[in-house]
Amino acid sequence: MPLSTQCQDDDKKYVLVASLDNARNLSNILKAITFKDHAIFTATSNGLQVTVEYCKTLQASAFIQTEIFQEFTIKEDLVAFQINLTVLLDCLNIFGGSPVAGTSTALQMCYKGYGYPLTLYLEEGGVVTVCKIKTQEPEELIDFDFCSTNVINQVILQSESLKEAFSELDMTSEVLTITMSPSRPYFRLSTFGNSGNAHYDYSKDSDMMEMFRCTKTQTNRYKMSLLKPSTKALALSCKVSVRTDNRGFLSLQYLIRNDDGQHSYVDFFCCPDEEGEEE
């Protein structure tokens, strides 16, 4: 790792120091949950949390475990702060987004507590640059208290699957209606758009479904706004878990399989548009 030693002479104060061999598998994952300018990053012995909030009606959150970095050194139980995530990503890529063979870039994160700065070391090709970014206190996160014990139904699909979906319906709908049944239509996404009305079905024994469990029939109408933002998601996918608890609350889980082959998560939950329900 070439930038081993970079933290070293000030080891004993930081509070977090993470490495990872391609800056890649970092800024891949962020821009899956890059649609506000600021996050909370939240760190601890299990891994970093980068969460980004949305007028209270959503939320986004994208779960980096230790296994994926080479080192991950946390000297406290937990490391809170906020940064500007759209200047992180712009230092991430410093280099250029876009790979190229045989080529990567090395980073290395460093924060030394409240206060401070988190440094990023990052080295392509025996060149390195050294970014310090503001982080502020944190802000207090929504709890959606999207509990498992309270999900209703839940399906697990293929993420092309859900792409192609999401192309056939029409996207000037201001809302996303979803059903989940134990009977037909077991798993149906409507929009009523410029074009009309339009469906799209999944058979509970579709190659495309790789799990169903749906114990109850649930129709809830979910803001097209609300749930644009969680394309990019989708984009960067191979599987994605849609569940629903007792009150309508959505969350989409994201399988995301980074250049190395491993795997992280990121988690969407949507408050149901009871408004248009009301309607």
Second form
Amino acid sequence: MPLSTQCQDDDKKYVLVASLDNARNLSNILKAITFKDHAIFTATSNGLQVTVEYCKTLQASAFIQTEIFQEFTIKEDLVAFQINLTVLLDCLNIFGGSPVAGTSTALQMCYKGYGYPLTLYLEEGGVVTVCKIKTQEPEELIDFDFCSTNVINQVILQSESLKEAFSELDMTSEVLTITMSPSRPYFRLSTFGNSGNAHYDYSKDSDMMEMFRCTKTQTNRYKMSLLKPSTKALALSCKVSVRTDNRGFLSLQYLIRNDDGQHSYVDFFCCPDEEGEEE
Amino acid sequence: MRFRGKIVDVACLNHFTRVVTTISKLTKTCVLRLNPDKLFFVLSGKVANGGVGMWCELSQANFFDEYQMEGFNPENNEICLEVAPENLSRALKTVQNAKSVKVKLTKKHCPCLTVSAELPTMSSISRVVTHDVPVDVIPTRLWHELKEPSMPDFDVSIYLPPLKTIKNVVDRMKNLSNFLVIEANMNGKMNLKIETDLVSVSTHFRDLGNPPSGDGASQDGSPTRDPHSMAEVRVDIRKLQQFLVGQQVNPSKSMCNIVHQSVVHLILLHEDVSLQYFIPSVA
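For comparison with the form predicted on its own, produce the structure of the form predicted in complex with its partner chain.
In what comes next, the whole complex appears, and the chain from above leads the way.
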């Protein structure tokens, strides 16, 4: 691989080196969470996590496991930094966003540690681009404290079914309510906009419903502006898991399959809207 | 002054339309110079254009089946017209499936280039379409500004990489910076670089090849120039992007000449059209 030589001279100095034969396996996932400029990169021996937070009420993370990379070398237990996500995406897509069939951009990311820029080597068709992006001290991530023991309701749906609903959501509605219940309507998305109220119901017996585990009837409200960004992740995914816990916190987990059939995950955690109530 | 031209071949018409459309993407107004053998689309590099210059040359015989012109006078047998190429492009686009297209210099409420064509219809009677493209006749005292720009005494001359690749990279770089550095050497290497507080990006092209001296090479022919030494120009990225946006057809040859920290001179050669574009450096 042509790029494997790029980092060799400074090999000892890099705390993180990650390579991909196809940069899209990273850039596509990052697109799913690019609704804010800055993201926190956290790398461990398990792989890479990229997190974006908004107003302390929304947190989105993309997980790219070590197995997805052709090379993943980390010299510390934890490497973390903050970086401008839009700049990173422009660099990852430097050879153009719409790839020609049969070609791919190879990528190598290198990081020397605190205070150093993230260096990217991208190669396509014999042309090499080198990018050095400034990094900042990572802000502390909110712990939404969402654990499986507190989960009250969970469904797993094929994304297909939700994509249509999300694309048609009445954006004049300030909130989106999610009702989950062991009895009808089972799983319902509702909006209350200028054109009236709209409900999208998904039966537990539907073909699209892969798992249905609802123990208690709950209706929670979430600000539409917080959930709208998740549409990108939904569009890229094949499956989505929806969970709510005893506080009404929402966890959306998207399963994304890349060009090579490998899986990555994108998680969205969202706080309920102030006036949210449990029935 | 008279001008009358007729295009009959559909391929010539398409080609001519594409050329005019490319010009319309490069500049809002330019000068159309006509002499008995050639047509030129000219933009002289004035401060008003941000110093950008353009020179596009076509042999009339490659496009027109009939071509008659009478210039200003026998000593100055040329016609120079200021025109908005977008208007001409629009007119030509509407007559793409005509049997023949005539272009004439006329005087309506003002001087015009009149494009007229017979378009086929479902019935046996054809439909005649006429477009009057207003033009401004340029007086002879200003013709000295419209001469072919002389080949600058450049430091490096190099063949360009595929325009599509450059365009993709420049499009992304434009999101990151307002200025871009183009550098190249006589060893076939070219780099495009941007640098801001947030990020630095450099794209490296190799083995591009350099045109041999004499093939548009420097007259000064300084043999002592180190082939590895780079000549560079810092340009407004939008000007480079504008040049790239207009290119619809792959040229048979494309190259650029660089005068260190002064100007970059881009040359595209197609079978019957040549296009030169000058972008000045910014501080």
